[in-house]
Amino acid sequence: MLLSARKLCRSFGNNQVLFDVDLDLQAGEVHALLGENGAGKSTLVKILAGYLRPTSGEVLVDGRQRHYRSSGEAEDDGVVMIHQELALAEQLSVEENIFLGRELRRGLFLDRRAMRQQSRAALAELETHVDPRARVKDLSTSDQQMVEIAKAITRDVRVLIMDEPTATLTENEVKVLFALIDRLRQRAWPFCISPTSCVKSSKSLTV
């Protein structure tokens, strides 16, 4: 298995949400999280990618028990979450969002060449029509989304998590997301989308 839980629990003060969960997901997989308001769906992603710590149990990558004390440390393992409210800077380009807080730099200077070349390899991976040079806040949810996919990209991720994604997306943009999700487990990339997404896969679908 690629990631695991073991057992899991969590609790916030006298309110356990979370009682001995275990899940597996192996490459090339998609899996839904599906469940009522409270059910703990949000928690159980937020300790795979790191946010949030289980009270018990544990999480293990490749076989390893791991104790994320960031979201940080498991983006290092190449567990990568993107959050339902967009974490982007909307003044900035695309590929100075991808590349924000980890710019490549060539001595005391940023290497925007290098940075644009990799932004736009990693657009074209996704299939997007999306221009690195373009502002944030000029693009529609859905491009966004792939900005926020293609940063994922650039840290070689290798379990991709994504909080509620179709929650503001039109009908026609949803078709996208899901069109992107099938050609990217093709490739064999993990996905793990909560809470309430349900993704067609014509290989895998763990619910």
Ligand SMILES: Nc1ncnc2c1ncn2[C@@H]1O[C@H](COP(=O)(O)OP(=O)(O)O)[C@@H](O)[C@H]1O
Given for the second form:
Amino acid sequence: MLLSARKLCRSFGNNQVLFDVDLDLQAGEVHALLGENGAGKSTLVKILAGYLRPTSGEVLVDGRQRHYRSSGEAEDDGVVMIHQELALAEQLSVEENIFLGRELRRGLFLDRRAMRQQSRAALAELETHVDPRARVKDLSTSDQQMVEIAKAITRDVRVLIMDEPTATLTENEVKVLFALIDRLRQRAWPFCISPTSCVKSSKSLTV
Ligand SMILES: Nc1ncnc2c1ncn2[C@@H]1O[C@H](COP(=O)(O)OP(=O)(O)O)[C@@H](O)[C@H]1O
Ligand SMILES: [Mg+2]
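Follow the form predicted on its own with the form predicted together with the ligand, if you could.
Following is the full complex, with the preceding chain placed first.
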């Protein structure tokens, strides 16, 4: 099992949102989490990705108990979450966003060439036309989402969590996203070096 949750509970004050949640994810699987507004979907995935602590229960990665104190610690395990409100720096370029906070360097200097190359490779893998030099503010929502996914796959993501990724997409953009999720899932099998599971929290699956 790549990632498991065991008896996760979470309360906010007197409001208990999660009751004994169990979940098992294996490499190459796609899971959809369904529930009405306020059901606790975001709360659950934020716990898995290290943004929130459970009140009780545990999270296991590769069978080892994890107590994340930050999302950075979850990312170190390959668990990456893309938030419903995309969190890109709008004024910066696509490639600057992909490496924001973990810029590649050569000696004292930024290695812009390597960052551009790796950004291009990630965007090509996603089969998107997004230009790494474009400003994020000039991109459509679906292209901004591609940048978030590119950011995740340049980080050796093993579990990719998307919180309501289709909420702001058109029908056609949803098809492109679902096809991409399927390609990422398949990538997990032949290589098995960087297995990718996707947890999607998406209302539109019921559409
Ligand atoms: N930071 C918070 N503080 C207090 N209550 C919260 C917080 N985050 C979520 N909640 C409450 O937890 C419940 C579940 O919210 P959420 O996980 O966002 O649901 P969903 O994503 O399924 O719509 C809601 O009642 C919400 O008001
Ligand atoms: Mg939510």
